[in-house]
Structure formats: structure tokens, C-alpha cells
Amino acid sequence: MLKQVRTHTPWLLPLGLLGPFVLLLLVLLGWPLAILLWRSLQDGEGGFSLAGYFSILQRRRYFQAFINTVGLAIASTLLALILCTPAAIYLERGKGWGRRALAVMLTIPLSLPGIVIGFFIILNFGMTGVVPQLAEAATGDRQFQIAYSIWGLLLGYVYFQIPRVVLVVRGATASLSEDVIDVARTLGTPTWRLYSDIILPTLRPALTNAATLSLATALGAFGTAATLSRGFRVLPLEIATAFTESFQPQLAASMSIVLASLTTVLLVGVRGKQ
């Protein structure tokens, strides 16, 4: 009997610690999602209705916002992967005194709300931003005033995703086998083949995780879009408008469920393939 107790005792502590986490998850996630789902299926008189979901598909404004949200998330994720993967590899495997300073700079966006990041874009690319003023001083024509365009919004999203990609890819880079890389170099493997045949295939799971995290973050981004959007609507902005301005709780709840479902399918799908 004593042996049996000792055998099962190590499982008791993790199981006991899991209880508060599950309770917190149910209170902060499960219950609100259930309420949103219930509200999305209720009409103004308390009856069952799918009008909120049909509005997303039938009304051009909301369907376009959905397409904008997905397109912006995909584009910003691809750009973040292209820009941040070499930086993450350098931070982990490179040498030089500037690595630590660069690592700090690349993780700063984690501590900044989306509104602040939007202000950064305005300060640099707004009507009187630094870059347009420098362009005017150099060419006589004020250019690159992109803060309130789709390009400024895309830039803000990419900036917001930088630390998420860097941290995930950098952690995976630390596990690369030095012996394999040294052998490849000894055999005269070119640098581009070293990356294409060894480093990038090894980092593929980390790149997939980083892309998934970036997509999920971009799909629900609000602060940056609220600061920079001028006519280019995304689903989080439409949700806020439906809740606060036009008071359409069913429509807002329906869009929230669609957004949450899309993110969940994305995360579960990626995890299921690994």
C-alpha cells in the first residue's frame, strides 16, 4: 500500500495546482465566450436568430472588414518572418557588443500598447513626421506620408509582431547542433546551402509557431488599428463600433465569435500538425 501511495503521489501536486488554473480559465475565457455565443444567437426580442452572422456575410462593410483583417494579418506575418528570422539567428549565434543592445531594442514592443506603436508610426510617417520632413529637405517634395494609409497600418502591425517572432525563433536557434554546422562547413558547404539545407529546415517548427502567434495577435489587434485606420476597417474596430456606437450587441457578439473561432482553428490546426 505504501509503495502504491508513493507511486501516485508525484501526480497529486501537479493535479492540485491545475485546479486554480482551470477555474481561472473557465471564469475569464469559458464563461465570457459562452455569453458571447448566447448573445450572438439572440434577436432583440429574446428569440433565436442568426441575423448577426448573416450580416457579416451579406453586408459589404463587415465582410470587407473581415477580408481586411485576414489579409493584413497574413501580410504583416510574412513581413515579420522575413525581417526577424535573420535577426533572431544573428542574436543567438552572432558575435559582437551590439547584440545585447539589439536584443533589447527588438523586445521593447512587447511592453508597448498598440496605441503607442501607432503614435510611433505617426511621428515618423505622419503629415509632419520625421521621414516626410527629411524627404522634403532633400528633394523639395514632402513624401512618404503613409501613417494613415494601409502601408502605415501594415508597418505598425509588423512592428508589433517583431518581438514575438524574434523570441520564438531565437529560442529554437539555441538548440541547433554546432557539430552538424561545423561538419558542413568543413566539407565546404556554401553559406546559402547551410541555411537552406540545415538551419531553416531545423527551424521550421519554430517558424510555424512564430507565424501562428503573429497571425493570432494581428487578427485581434485593436490599438494600432484604432490609431492609424482612416477608412480601412478591420474586424476589431467594427466590433467596438457595434458595441459602443450603434448598440448592436448581437452583431458585435457574432463578429467576436467569428474572430475567436478563426483564431482557435488556426492555433489548434497548427498544433495538430506538429
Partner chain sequence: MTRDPVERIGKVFALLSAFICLIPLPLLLAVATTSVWQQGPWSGGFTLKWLQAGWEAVSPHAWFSVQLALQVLLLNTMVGFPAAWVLARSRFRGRQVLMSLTMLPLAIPGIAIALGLLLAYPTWKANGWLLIGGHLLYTLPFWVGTLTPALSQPHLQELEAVGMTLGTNTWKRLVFITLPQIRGALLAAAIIVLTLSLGEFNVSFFLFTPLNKTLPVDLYSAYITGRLEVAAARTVWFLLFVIPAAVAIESLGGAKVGQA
Given for the second form:
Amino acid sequence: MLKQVRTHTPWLLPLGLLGPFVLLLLVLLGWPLAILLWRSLQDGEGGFSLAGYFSILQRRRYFQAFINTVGLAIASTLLALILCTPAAIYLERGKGWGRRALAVMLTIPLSLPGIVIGFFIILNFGMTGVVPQLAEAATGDRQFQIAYSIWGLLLGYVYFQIPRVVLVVRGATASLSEDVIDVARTLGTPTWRLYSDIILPTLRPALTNAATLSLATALGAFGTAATLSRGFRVLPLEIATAFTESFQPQLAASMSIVLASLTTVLLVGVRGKQ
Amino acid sequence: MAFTNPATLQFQQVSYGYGPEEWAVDDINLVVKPGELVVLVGPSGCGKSTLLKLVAGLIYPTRGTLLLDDMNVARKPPEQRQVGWVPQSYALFDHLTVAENIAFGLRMQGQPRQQRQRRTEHLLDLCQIQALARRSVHDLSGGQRQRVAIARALAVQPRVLLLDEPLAALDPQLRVSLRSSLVSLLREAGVTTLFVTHDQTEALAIADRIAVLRAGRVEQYGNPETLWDRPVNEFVARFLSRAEIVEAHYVGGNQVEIVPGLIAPIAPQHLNAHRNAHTVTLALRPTDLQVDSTGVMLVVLASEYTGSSYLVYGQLPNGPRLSFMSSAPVQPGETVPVQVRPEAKVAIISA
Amino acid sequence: MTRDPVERIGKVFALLSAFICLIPLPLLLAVATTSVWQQGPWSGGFTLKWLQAGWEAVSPHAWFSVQLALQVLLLNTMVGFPAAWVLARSRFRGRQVLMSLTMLPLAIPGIAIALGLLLAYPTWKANGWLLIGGHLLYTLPFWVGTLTPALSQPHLQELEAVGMTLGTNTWKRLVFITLPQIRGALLAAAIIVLTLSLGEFNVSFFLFTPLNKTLPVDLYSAYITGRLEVAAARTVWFLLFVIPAAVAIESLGGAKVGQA
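Show the same protein again, this time as the form predicted in complex with its partner chain rather than the form predicted on its own.
And the full complex, kicking off with our chain again.
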């Protein structure tokens, strides 16, 4: 392809058009993040202190929330990968009305804010949820009121992970060359070797992508957790409580920095290298 | 009503690119006369499409002068040049109908509706696409798209029309028949045209003059007959035909000898230029040779059936490779006697 | 026809996932139209009173959210369109860095950014600017990310080049060639921005004031304090805003992956 020497594009024009955008990023993203970092290193009197970060490690409540958050993120990501990778392969490796309809259904959670997903869990597994009511009708005993436990949160998190994994894996599956697979078949490759030697290696970058996207989404998820916040505590909830209820801006800022660093490393560091 | 106001187009020492080692287009000097159809031909990457973009003003030359009549347009933006450009994809506006595509340039000039309509009708007539006027460009065939693109370019009375491989996107079966109707359309429009192709048969068939390009430079510029009879170098000779390049000695009369026994006649006008030279370089084409029992023995390497006869690739013992046409099939390994046809006009490479 | 075991498992899992995704919707309608849910579906009969009361409670916040979304869309257009244009068309040093910076808001949890905005500009919360700013920050990546590929298509650039040779200046090219050609992407980007803004909670939760309370924030208080039927009815109204837009995005070929 020809390398274009643009002799007649004045360089001032792009600068002028980009200016407001760059300024906006600085004002709305750069400066607030800098302030957040600054405040995470300042105690109440304005002196330098790492107390906020130490609290996360030393105080049982916050450390537990940290472990909860990471554990929930990993567990929901694994579940979503196991459930949705074969589903996405099925959806993409064939045609038909049915598969397309299924594919559309699986994107529903994308349009729902986390709080609505949390409410769905309450509808199903809350005190008067459908599942406990059905269980009562069947066994005479109200069971499965798990909305506010770790299981409720896990289900809610898997719910919003579904479309994220499906979309990424479908995209990669679509770019699999059917010719390559057919050639491998004519060379006598058994189905399981087709997956282990051709399909999965091709999908691996996509699976890594889907995993990091899901992990980052789960780590930062606030809406779902906020709706189901009566029992199981995660880090975003503790940030909100520390800031709005117990007025500990340093602690809230420290936890935010930890969370933001984790998600940024996952999304920019790991995915960027692909 | 004139369809065009054809201009003289001149390239004077035009170069484009990053510098001496990296010119995409290097020191081009060409003159295209008003109404002339000039074909730029060369292998892919030779810079022919870049030349068109330079004329269109989509890129500016790094050096040199580009004259439209007497005005240097090298630094003028495309919208001030009045040059029609038809890219290989035709680039039709798919949000507009056929008629709207053709009228687009007129609308941009702010011409009144009636005038616009009249001119659009003229072009629909000229390009014989009246029936398509209201259609969406999505439903058109390749040939129809080409017509619309050319009509759109001609609508604004371009001073030069630039066609980038206008036949390449068409089915091979259609290409030849659409080629001649395209040429008659261009003649009727009377527009100065630069036509890019990589196909040497196409170039020979339609051009008033041909410029053969290689690696950004013009190797030879002239009418088709000159290029065919007197290619300036091996590249031009080989590019235009399947010629084999051989050395020959002048042996008196109107004849040169390639190897003992293989004698080629030379046209007298060629002779004048070479009378004093001891050796000449010939471009021998398959059609210049025939099977002849008086000839020299050639070992057959391979042969291809071309429909009416066989194209045979052979080699002289310890000598150059030659190919020739044979009416009878031959087998690889066979030896066959060949001689230059007495009536052949053998091309001499004369730099 | 398939004997591929992975696809067979995939079919089962796809059906299961679709069931999980869909089942809350009819359930939501059932709860919203039942007098007393505690006694089971439609016990005490079918009723529209919850939906009616829900609309009365929701409509002022819905109106506010729509206004906010439109403002955010306008700002996206003003700031994001020129930026997408430059990112698509110019080659300059630092372009790649800027592209990744554009996407950075998506990597950072909304709650962290909301906190940062509050700490950086404490006085801007009351006048509502922070809310607009937060929404803008989280929608810009989608706006720019949808329009930049559309604007950098070689086909579009060739059409514009033809337009140039036909005598159009920059503005006419924009109006008569570029915008009509990318109208699909523009529409998709606009709908994405509107739905994301309408559904945004993580940032809004920290930046709202009683005077400017968004629809999701109002929903949240219903979830925390209200009875199940009321909350369900309000959710139904909210989904009536969001789901048509989602279907439109899907049919335009776009998919958005925001935060949860």
C-alpha cells in the first residue's frame, strides 16, 4: 500500500479538533484520578500516611471484603466461561433462525444496569422469591432464600457475565476458518483433536480476553452488589460505606485506587499485550 | 453541447515519495494532448495509480510541475482542478440513486435544477443508461456501475478524465466487449484521458499512446506500434509480449544471424540505425518463428494448447530459449527444426 | 445433524443461558400485576394499580433522566465527533496512546471515578455538572469507539476523494457524503449513548442530588425500601425505556459492553 505524504493537511486543524476532547479527558479522568491517589496518601490532618492501604490488609472487615470481591470475580468468571464458551461455539458454528434468536436473548443482560440484575435475583431467591415459594409448595418448607448470600451474588454476577463471554467468544469463533477445519477433517483428525489442536488454540486469545473483561467487570460491579448488600460485602460496597456513612475519605480513596489498579492492569495490561 | 473541455496535461520532472531511494513516482515527464487517450501500463506497484492521484490532487507531488494547459496545478486542491477521477471500485455514492450520483457534482456547483436535469439526461444518453436513472446503485451490475461512475465524472466537464483499472472489476468474458464500447464512449466525449491498467493487451488495443511504467519511472512512451516494433529495452519488450531476448550479428543485406542457420530479416528503417553496429538485440516473439525443415534444431521443453495451435517452449542446444507457434502437437524432449518467418517484422531493442 | 459433542453441550448450555436471561422478565410482569405477591402469583387477582402508581412515582425521574441523556448526547457530538474524525483520519505520534486513553474510563470502576470527581470538584455536585461529566466520561468511549472505525473505512475515504474531484469543499463533503454514509453508525452510537446514560447507576449514585435524581437511582431506593410489587412495577417502566433501544442497537449490528 502506498504511504501517503499528506503535504496539505495543516497540523493545527487536528490539534484544534482534538483539543476539547483531550481537555475533557484531563478534567474528568486525569485530574480526579490524581486527586484520588493524593487523598489515599493523606491522613485527616493533611500529612502523608499509608494508613488507608494498611487498613485493607490489617482490618479484618476490609481484608475480608477484598477476598470476597476477588473470589466472587474469579468464581463468576469461571462459571461464565464454562457455561458460555460451548454455547458461543454452538451459536456461531451453524446457521438458522433458532440460533440467531438464542444469540439475541443472550445479549439481554447487557442493557440492564447492575441494580436491575440484583432485583432479578431478589425476585427469584428473595424472602418471597419464586424459588422459595416453589420449594414451599413442593416440600412445605421455604428454602433457597439465598438472594443476599454469596450464592445470590454469584448468580447475579454470572448473569451479567453471560453476554460478555458470549460476544467475545462468538467473535473469535466467527473468524475460525471452516476451510482449515474441513481440511483437518479430510486429514483424518478426530473431533477431540480438532478442539485440542485447532479450535481451542485459535480461541485462546479470545478466551483470555473474555476472562479479563469478566474479571474486571466483576471487580468493579457496584449496582448488583448494592441491591443485594444486606449480607455479603464486597469492596465497592465498602468504598461507598466508608465515604458516605463513616466519612473516611482516605480509606475510600485507598480502596478505590486498589480496585482501579486491578481492573486497569487486567484490561490494559493483559488485554493490551494480546 | 460539449461534454468536456479537454486540456493538455503535462508532467514535468514529477516525483512523489520520501526521497531518492523511496520515490513511489520518480522524475516523470509526459505530455498528453487534448482529447488523447493515454494508457499507463505496468506491473502492480509500478506507481500508475499514484500518478492518477497526483493528477486528481488527492496527493501533491514532492517535486516537479503538473500543468493543465498552462497552469501549474501541482499545489491546487482537487476541488479546484476540474479533473474527473474514477477509482477501481467506482466509489458510487450508495445513498443516492443513479441520476443523483451523476448530478452530484453539478449540485455541488450550485447549478439550477433544470440545467442539472438536462445535463444528467445527456449523460444518461451518452452512457446508454437511461433506463437506470431512478435505480439505487445497489442493484447495478459491474458494467452498469462503471457507466454511472464515468457519467458522474463527465458531468462536471472534466478537463482530464482519470480511469483506474476501469475494466478490472468486471467478469473476464465481459471485459473485451465492454472495452470497445468504453473506448467509443471516450472518443465521443472527446475527453483527455489517462487510463491505468496492468493488462498489456488492453493497453495495445485501446491506446493512442502508451506509457510503460516500472518502479515509478516511465520506461517508454509512444504509440502502440512504436512500442511493439521498437521497444527501448528488454523490460518493455517482455512486458508487451512473450518475447525472448536474443543477440544477433549483422550479416549483410537486410539480415541478422542469431545462431548459425537462424537468420532474421530486418526492416530497412531499423537497419539504418544499426548499420554500423556489429551486434543487435532482438525481441523474438512466438509468432515470429515457425516449424521449417531448413531451420535449426530446437529441443522442446514444454508446450501449451492455445485453441488454434500450440505454443511451444524450446531451447537451442547450448543456446538461448525460444518459443514458437506450431500447428501440430509436439512432445517434450523432441527436437524440432524452426526458422524465422520470412515475412516476420522482428522487433529490435533500441535504447 | 451435528455429532460434535462440544456443540451438543453448547446447545444445552445456550438454551440454559437463554432461559436464565429471559425468565426474570415474565416473572417481573407477574409480580407487578399481582395484588399481594407474598401469597403467590395473581393471588387476590390481576391488578394494574402497582403499574399506575409506579408510573406516577417514576415519571419525574424518567423525565430528568431523558433530559440528562440528551444533554450527554449533545456533548458527545460536540466533543467526540471531531475527536473521532481526527483519530480516524490523522496519523500522528501518540495516536495509539490517545486511542487507549479514550477507552480507559471503561477500565476504571465507576465508583472510583465518582469518588475522584467528588474529591476533585466538591462544589460542582450541587449544580449537576458532575453528574453530566460522569455520564459523559462513561459514554464517550462508546461514541468515539463506534464512530472512529466507521470514519476510517477506506471506502468512505474514497467516496470523499471522488467528492473532492467533483468540486465539493470540506463542509459540503461532510453534509452530503460523510454523514449520509455513516448514518448507521451515528444512529447506533446515539442509541448506545442514550441507553447507557439512562441506565447508569454506579457514577450517578454518588453524584445525584435530591433535585436531580436519575431513574436508576430512584429504582434503587425502591429496591432497598419499597415492597416487591412496587419495585417490580417501576422496573417494568424502566425496561420499557431500555429494551426497545437495546433491540435497535442489536439490529444495527452494535453491541455495547458497559459496566455492571
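Positions refer to the first chain, counted from 1. In this text, rigid core is short for the largest set of C-alphas that superpose within 1.5 Å between two forms. All values reported here derive from a predicted model rather than from experimental measurement.
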Once you overlay the rigid core, does the Cα of residue 57 travel 2 Å or further between the two forms?
no
